[in-house]
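A lone chain, given as structure tokens: the form predicted alone.
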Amino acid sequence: MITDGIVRTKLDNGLTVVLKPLVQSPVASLFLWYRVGSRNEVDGRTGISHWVEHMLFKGTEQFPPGEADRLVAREGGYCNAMTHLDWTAYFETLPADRFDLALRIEADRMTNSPFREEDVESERMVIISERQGYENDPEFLLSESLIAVAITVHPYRHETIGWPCDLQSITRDELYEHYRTYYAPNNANLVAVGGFDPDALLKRIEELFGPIPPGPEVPPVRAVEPPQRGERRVIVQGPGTTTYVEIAFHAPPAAHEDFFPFVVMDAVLDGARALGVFRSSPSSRSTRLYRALVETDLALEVSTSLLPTIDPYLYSCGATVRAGRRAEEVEAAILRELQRLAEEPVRAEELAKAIKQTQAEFVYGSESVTDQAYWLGFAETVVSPQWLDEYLDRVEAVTAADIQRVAQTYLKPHNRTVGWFVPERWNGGEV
């Protein structure tokens, strides 16, 4: 098990830390999990945590602009940071022997970050261009109205990037009270895995961490979506020669006892995938949405959406519509697949080979040190330690009637939005 041998423990201000001492790695992985995403955005400010990591990376006085990247790069090390729904993560990997210098970035920008205001102005341009080189991607434009027509109140319905308008007009004094509330050691978890003494490492994270202060009470998140009463349908019009789309409904948070179920059937559908960010799960060509639509000739690709999540989120399956064929041909298809699931058990074959390519998935996706400091803190994170510890044997306990049980639950008509991709040459006809 990934959690074999962890040893975890709370600093006085609030900081968890989990370390998983590897004695024999060469490398070892910092993870610093801050629990701040777009979960915690509300209007006029969407955009604003993925804005603070970028912030994180403009320097300080021990750490001036760049050279924290560079000395981990010296070092042979990389580093990143990432945004997401529910946490922002930064992370660095480095030969063991260099792990200090991990410590010593992540502890000096959780509370030493200036936020000066050039600094702000020349990020809200990099952020605006990074957003409009999404736009010129069809299958974002199509994803961006999806989720805000299916999702009407949880700030889920925003996009981890913000709204325009909103990277337009957050000021510097916003960005830098998101850091101060969210950006504390009682709102974060560190994670450590790979070739240290434990003891020595806690008490170098106790030097380091310890004197930060805790910040304020976190703002608690009180929206709750509502259940969905009927399909709703949107269309996205943009540049381009190529029609997509998408199809999405409700779906259980991380935690449920739908998850697993959901997980295996998703792997039927599309194949397996590790849930993971490291690691990339190839498709599948012998999966029933590529079957019924590539090999069809309806579709070039299809691909399917199931994230973990703390709050219910979205479970989504999109295809890019080959040429000369039409988007409701390729919706109807999807749609017979999706009702095959919930009117057929899926034969013992076909599940035995989803469970075991989604197990393998999941221990090809946590092999590295990196992989496993990741998988340790977003657990910690977004579900538990324990949802971590079960994860091959509940993927395992999925039955028949489980998914079928799933997808007459979840992949109704009124549970869905449907959205279609066209390009600006289409004037209501055929598309």
Contents of the next structure:
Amino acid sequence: MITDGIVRTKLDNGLTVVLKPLVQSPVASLFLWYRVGSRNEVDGRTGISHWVEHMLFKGTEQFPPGEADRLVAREGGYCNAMTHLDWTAYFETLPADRFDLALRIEADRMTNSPFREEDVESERMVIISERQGYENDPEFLLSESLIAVAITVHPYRHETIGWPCDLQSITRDELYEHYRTYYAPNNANLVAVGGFDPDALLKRIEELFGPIPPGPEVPPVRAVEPPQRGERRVIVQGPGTTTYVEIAFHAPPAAHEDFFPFVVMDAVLDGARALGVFRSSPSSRSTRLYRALVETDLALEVSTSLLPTIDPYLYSCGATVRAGRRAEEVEAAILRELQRLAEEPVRAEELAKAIKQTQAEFVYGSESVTDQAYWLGFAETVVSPQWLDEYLDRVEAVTAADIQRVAQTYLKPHNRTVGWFVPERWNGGEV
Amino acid sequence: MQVTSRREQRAERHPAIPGPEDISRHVLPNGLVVLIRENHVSPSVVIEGYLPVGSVHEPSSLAGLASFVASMLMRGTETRTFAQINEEIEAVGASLSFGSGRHSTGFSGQCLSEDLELLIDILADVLQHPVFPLEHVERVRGQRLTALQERENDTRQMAGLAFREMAYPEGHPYRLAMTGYPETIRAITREHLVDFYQRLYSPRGGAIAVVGAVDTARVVDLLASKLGRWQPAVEITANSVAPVPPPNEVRRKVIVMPGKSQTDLMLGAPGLARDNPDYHAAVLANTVLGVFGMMGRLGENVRERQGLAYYAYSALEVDKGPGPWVAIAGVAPANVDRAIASIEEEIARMGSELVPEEELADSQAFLTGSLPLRLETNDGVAGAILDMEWYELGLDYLQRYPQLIYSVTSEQIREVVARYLRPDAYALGIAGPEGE
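One more: the block was the form predicted alone; return the form predicted together with the partner chain.
To see the whole picture, the full complex is given below, headed by that same chain.
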């Protein structure tokens, strides 16, 4: 299993270290997770966590601009970073005998990134360009508005990229302050998986990361999303010829007891999803939503999204409306399937299939060291190490009654927000 | 489910670079090649393969036919309905999918080792006994038309289509989109699909790779019994395309898409086929130009130095024929001209100046050093094995690869760029909102 053979420890400065040696593996992967994401952002500074992530690629005294990327690539490795709701993660995957480079890069940029004014301005243009690329996609525009309507109080209400006005106005000092607040060993988890000796590696981690002083206590996230008291609707218009429908429900957080029934329920609706960000989900054409929407010629495709998060986030179902069909029809078909889950228990073989798929994805998702390091760090950062340990057992324990209860609790009308993307240049019939 | 009982196998030896010593190659009597590599690290297996039939074999009036046929295979066989096929595969958490390319049609599946026989049974069934149910022909047609409608609103895809029109001459199969066009998709009948399948789908020239926790002898037996009696088609298909003259001027096509926020652009020329002796020099040139580190010199110039784009990189697409060699960028509409000038500048520099020794060494180290990472998963190994078979590189190719890469010189890189990419004569596709 993915959690077998783990060495877990904490340095004096608060850095949590999780090591999983796979002695004969020719590669190794390092992930450095910071407990900061769009969840920690306030109005006027949306997108700041993602921007800070970009700034950590602009070089330091030890690794001048471009040098860290160059050295990693030169060793045949790859590196990147990701910012999401609850976290920001940096990673390098390298041939095992060159792994030290990854440690040196991450220890250095945890404290030594200068945030030069000219780099801030050049990166402002890059990030605005990144956002403009997203805006070209109608599904992004719909999803961004839907989230903003469904969530009114919690910072999860804005996309990680941030609002355009904030990207125009955030300053260098604000970025640097965000960095100094959240980038400290006591707010980070270091995860390594692959071909190394754990004792030697731990010693090296202590050498490189041990001298970094802990940072201040990070500001708590106090926002609690109030219960929704009625269906909300949003219509987004824009250029295009295709209609999209997305329906979102407030969902339980990863640590909640309803989360695993939700995972299995979601597999019944849309198939099990791939574990890890580096694999795509398998096709799911025997699921309830596929049969109700794609096989009936209502939608081109349908997909759901369930994210394990620290605070309650959204469960959403999105569909691409087929040319000549209407948003109302697609919306009604999705809601009918959700209603059915609340009304009648899932058949035993359907439940068994959903469980086996979820377990199989767990196996596929632990094939590469990068995926394993991702999952170990994700669990450590968002929930707990036990969460991953118990994952298969808790999936296996889900019953038809659990699914029905969860459907009744969460998939009800007053807990939902319905969104349509309506193309302005429509040539396939009425909307 | 045997996830937990197989723990002890994780300790087994980890694979090195695949080669003739540990890839087992067999040829079935009907010509189908079977390649197997055992890897017992995880109790799962991938099965991937190809048949030598693709969009180059379809008439231009029916563009999208090869891809349509591939997507019909799993829509029903003589003994299984579409729903049964999906149910059987998904009930065990397996997957299987087909897709077609310019010269080949590929498939890719994955399952837990305990379910391999089932997956091979279904694969063999859909390859040999598809029935193309009329109801599904219409359903797939409707889905494809909606997808084409979405394409019309996707700046990146539209820039790519515009580029191809500028880069390849009228009548060349690479000029066309493999997914077709609304009028060609509407023109395809069930008879066209059946005829294409019957004439061109054949085990001869095809290959299957199985990689994962399997027993080689058992897999060979299974594949021989399920696919060994598949008769080769009568027609022998040629799998070549005409050479393409390089552009002798700037050929530019702009697609205006009002209301969009960003402009995508693709600039380049027809490149080279995989069997071209310039191939390894071109791979290195492309790595320096727009891959290495944060997307090579293009990324450094366009993104890092000027902040013009979120992405700027280059791509060298090789196949049996000369696929495109292009620079790709997504920029604010106001910055299109500056981005193009920067790309021209980098192409000019590569075609006239020698890449410094250290920069060349960086890219050589990257290409060879990244092999273990690319070959870490079963999927990565299967893809590499099939490439060696498809392009007739020899099963020792990956082992020879470092030497091939290190033998490329800066002079060869300058020559290969000058031969294929010119700063003053290229094809350019642009799609986005009206310029500012």
